[in-house]
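Below sits a lone chain in structure tokens, taken as the form predicted alone.
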Amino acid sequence: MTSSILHIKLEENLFLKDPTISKLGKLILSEGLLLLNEIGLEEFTFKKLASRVNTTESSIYRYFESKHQFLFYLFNFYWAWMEIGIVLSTNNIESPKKRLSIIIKHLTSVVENDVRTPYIDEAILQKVIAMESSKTFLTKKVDDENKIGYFLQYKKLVSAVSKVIKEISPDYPYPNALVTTIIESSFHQRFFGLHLPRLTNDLHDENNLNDFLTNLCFNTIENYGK
């Protein structure tokens, strides 16, 4: 990774004021992410975050209308950052099978902090997404938030990976479902391995998890209809 700054532009409906253009906004992102990781969304409040960054609660509300919108910002940032990594790692790979293998590894591996985004620690962000992302869509407001475009970045990434699957198997009818199954399973199986091991099979090990999900994907595609 280079030390140049990576600018990730997100949809304007994810914030009231772009947090990346001010020192306070970046501090809200970095410290808010750390606080979310420490106490979880249920206990997280802008009042606690304001105390942590030595500002007022009203100052945070100038950037985000609610903690739910703040979570959506982080959710979309993660998938935008992930998509950039996938594009860079597969850009010159002609074989769709090879590209898909690289993509699965990229999607399911434990990530490291990207120094190009100094206000977001991606290693911590991945932990927050694993624990909290289901709270973005398992709500009564999911249809309204979908119309607003809060899930756009995740859908863009799923669509891009689905196209690679269709290159391999044009007749396979469930590419989107397969991609989201792989992504969500990577979070769940790692969590089970660490906390509820009888629900999985040693898949908190990175190599085992990647092997499981890669085989799941390719066996599903290649054996469909046989």
Given for the second form:
2 protein chains.
Amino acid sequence: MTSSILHIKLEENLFLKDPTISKLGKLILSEGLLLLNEIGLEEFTFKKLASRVNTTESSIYRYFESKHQFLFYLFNFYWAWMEIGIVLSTNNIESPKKRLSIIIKHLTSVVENDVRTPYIDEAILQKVIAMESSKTFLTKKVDDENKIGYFLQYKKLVSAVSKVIKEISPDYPYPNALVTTIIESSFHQRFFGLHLPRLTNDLHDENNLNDFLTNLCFNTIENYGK
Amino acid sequence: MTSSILHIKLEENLFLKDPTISKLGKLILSEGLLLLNEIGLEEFTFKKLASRVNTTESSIYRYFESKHQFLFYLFNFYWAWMEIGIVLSTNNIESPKKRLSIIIKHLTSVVENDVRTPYIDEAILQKVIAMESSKTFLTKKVDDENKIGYFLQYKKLVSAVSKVIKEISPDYPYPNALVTTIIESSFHQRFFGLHLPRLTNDLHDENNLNDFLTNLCFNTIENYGK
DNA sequence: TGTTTTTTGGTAGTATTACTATTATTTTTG
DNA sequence: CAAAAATAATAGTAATACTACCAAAAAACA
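Please move on to the form predicted in complex with the DNA, as the form predicted alone is already shown.
In what comes next, the whole complex appears, and the chain from above leads the way.
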């Protein structure tokens, strides 16, 4: 029996040395993700990570040129992984409405660890991305980082979902905006549920968050202009 | 003729010493806002601001204990100011639907400088808040900062808008979530229009952004459960 | 007007961050 | 077993995010 391993290959400029091909690299990924989840991007340093994996700062710098590059690596990993899951669970579905429902479920549900990716725990990754992903684009460096392809995976997914919306409502003029609104909202609303409950409505409950955004999506596209 | 000055009084724990009552304090606000807009929160330091207003780091630290407190000051100022504008332009309107339309216009339009607040340029403030406000809550300190009231103004506004939604659709279960989704989306979509256009749909045009979110809001609340 | 307060300026210092550079040691691989 | 590659260890730099202290200037008040 072959173990099924999902190897997610990311663009060359998301790292200095591919972390998936060495033991230390994998440790940096797995423990880095955990540390990021524990202390957050602001407090996260390569020095702390180094002491956690019993290596040195300089060794980590050989894999990633900065903690921002490391975050972008995880960010792209997440969206590449998400796309695989979405494609797999929708490619044999005829009805675009059903496909869209499934996609929204994928985008808004709490994720479980995917055992096919040994050094990344997707349940943790989702938390980290929810908390940190806005920080990838809300900077003055966004144009430079966009130029070197740091947002490619995210754009790819958005455009794929957008296509499904166009199948359902070809005249709806804002499919991309709607998709990114749903994604960002799912992250933020779950966060509000935990930390700033007056900014949301008991969306901590999985089904409510999915109901909120599914409803928002379909009512928006199906009634536009009516 | 009396000059009409809008004095926005903020909570005591948003500063160490009230910046609105001294010349230096006002300079810190006005120039700090401009500097923040120019270089972004990550690059912004009190040292740079000090050299810009010809004072010293230590003098600025007498007003704000950190740049994060300074950001929260601006954040609360923005939402307090926004609320005043919304109240003023809706309190004589009967129809809740009209009121909601006006509110969405306020929340999604590019703002112009309000001459009644001499040391804050609201047009700049809006840009800064759009870019930096997610960073106020997406941190590990959010619970502590929430406890000391750093999010009060924002919550107040959200709850006010939420009330209008309940007037229109009393059975809609997610009014708060919808309001924060609209606000966050208006910030992010405009940003995408400028920097990551493939994540949105020409919402750089004012009217489109307003149309997108007005439509999303009304269709969501009026068709829920249908 | 003179004298206290209050406010600001100036300097210094600390621990930490975000790196870069260099050399020594270990591990891998051909 | 030798050569190459990877990692460890150490050191160093400029900048950040502060704190502390004292002197000078400005404002308030008596």
